[in-house]
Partner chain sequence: MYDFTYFSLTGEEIGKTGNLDPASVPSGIFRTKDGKFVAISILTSSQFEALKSLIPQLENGNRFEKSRARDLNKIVAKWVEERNLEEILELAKKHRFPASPVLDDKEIAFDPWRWERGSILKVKDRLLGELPVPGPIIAMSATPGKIKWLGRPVGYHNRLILKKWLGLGDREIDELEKEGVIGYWDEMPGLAPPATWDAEKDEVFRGEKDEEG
Amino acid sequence: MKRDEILIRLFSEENKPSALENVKVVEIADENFAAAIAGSLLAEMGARVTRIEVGDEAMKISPYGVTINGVGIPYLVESRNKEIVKFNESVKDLIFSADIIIDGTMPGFLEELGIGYRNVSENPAVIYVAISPFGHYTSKAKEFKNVPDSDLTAQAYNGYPTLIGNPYLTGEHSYPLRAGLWAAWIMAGVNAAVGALIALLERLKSGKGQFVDIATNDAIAVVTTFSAVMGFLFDKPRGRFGTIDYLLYPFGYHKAKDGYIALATPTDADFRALLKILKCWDLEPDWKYTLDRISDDLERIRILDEELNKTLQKLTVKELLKKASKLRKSKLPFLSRFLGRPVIVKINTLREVLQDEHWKIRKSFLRIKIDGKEVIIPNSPIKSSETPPKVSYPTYPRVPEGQERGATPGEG
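Could you show the structure of this chain alone, in the form predicted in complex with its partner chain?
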């Protein structure tokens, strides 16, 4: 049997148990999708997740209002494996007997409903995971407790857009730029799930649950580490770097004649190999060493950036990849190090990603039928051999009749 076939069988979902079977999770997220993402991660791994709706707006939130049967895309995707019920007195038993409660509402809100941490921790084994902009403690959390969460505002408070904007625009044209996916919400959601699992693991030892608190306004800044340390050590904050890496050039996205590439030359030899395929030897004396190409000073690195871009834009992506593939290779790792090779990767469109055989084998996307229409849903990125994650939509959500809103597919 071929290696690939063995691996496909190893990671297949058939006849395998789930890791979190019998773990009962209650998710009260409303329109906070960081909390819904946390619930999804646990649901994929087999936890029995009940999503309890207090509000009724989450399912209307969707890119350009595109919905299917009145349900928005984020809500549809994050309803994976979940049972969805409306909040009423009868679901309180479910809440008080849950192993994990995910709270994405504003601090204090569940308390008003009689299901806050103070109430549910009557069960000492409960793990309460809260996700909010500033968390559930500190003076600022109290002051801003009524300001709702959103991914964009969380990205902003994390300082992320400040770094992403176009570095070459100045004055009134210089704007911070958001990351094009829910970067803060995803990071917060993943860490909320990690926190829940750490608490679950710890509960095996102590028998006790605990309060796990995630602040979306912190989720990126804490993980990327640079902001806090540089802000403290340097006189000036970093400005906009766009797609240029703060540490080393080139290490980012560039335009070719007919598309975009990701380009990186981690070593001096890789950089020389790039100059070789671009026939740009005149640049070598000034930019030969890694220390020359440290990119913290954008004014300086701009000179090299503009020169390289001029040449890159004369070549198609295919030509660049072909030239890189023709560079001299050696079977000896020792020699390869000196020969160098730039990393050049084509930036695919969504259409190209979906056609890629690799992702088909890896089952990165699921195609489900909703009322006869095929809908593509992202699968879990985790592949595990014994307890693989499973994604299903046994009863995909539906808006009650007469309440449909937003555009239908194709009209967005």
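In this text, the rigid core denotes the largest set of C-alpha atoms whose superposition between the two forms falls within 1.5 Å. All values reported here derive from a predicted model rather than from experimental measurement. Numbering follows the first chain given and starts at 1. First, how it differs from the form predicted alone.
Once both forms are fitted on their core, the CA shift for Glu89 between the two forms remains under 2 Å.
Okay, that's the form predicted in complex with its partner chain, but what's the structure of the form predicted alone?
Single chain only below; no partners, no other molecules.
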């Protein structure tokens, strides 16, 4: 049997239990997709997640207004493995009996409905996970409690947009950029799920639940931590570095003749090896050592960046990969480090990613049919041999009209 076939069988989902079986989760998120993401992650691990809708705005959010059966793409994706119900008096029993409650509404909103933490904590074992822009305490949290949580505002509050973008653009062409993906919401959702699991583990030991407070602004802060540390280290703020790394150059993306590559030279030996394959030895005297390539002076680093780009753009991606692979290697790993070898990787398009056999073997994407249309949806990135996460999608992920409960999603 081939190695890939063995691995596929090892990580198969068939006839295997889920890690969070019998754990009941209630998700009340409305337009807060960080909370929806947290619920999705727990659902993949086998928890029975019921999403309680207090509105229908989340269903309408979608890029370019594209919908499937009237439902936006983000809502479709984050409906996986969930049961969807409308909010009414009959769902309160469900809320008060839950193991984990994910609150993605504005601070105090559920309190007004009589289902906030003060109410549900009558059950001392309940784990209450709240996600909001600035958390549920401090004066700032109070000031912004009525501002809806969003990825856009979380990035803005944290200063992240001032750090990304083209460092060569100045003046009127230099402006803050938002990361195209939900950087803040995804980080907050992952942290909320991890917080819930930690609380669940503690409950196994103590029998007690707890309040887990996630501020979306805190979650995106882990992305900007390094830039802040470097700012203190060099006693100057980190500006917009774009494709130039905050610490060491080269460590970023570069244009080749027919595409783009990721390029890194972590050690001096790696940098000399890069100069060797590019035949740019004239650059070595000024940039030989790591301290010469520390990016504390962006203007100076631009000089090296421009010089390398001139040569890189004359070579195709294939030529660069071939030159890097031909560098002499030693059978002794210790000696190989001294010989050096730059890291050069082709930057793939999404089309190329979907066509790569690697992702098919790992089942990184699922093909499902909705209303006769085939849709490619992300699978769980976690591969476990004993309790693998499982992903299924509802055929119609909308709240059923006139019903208290929706149907449990079936396999796509």
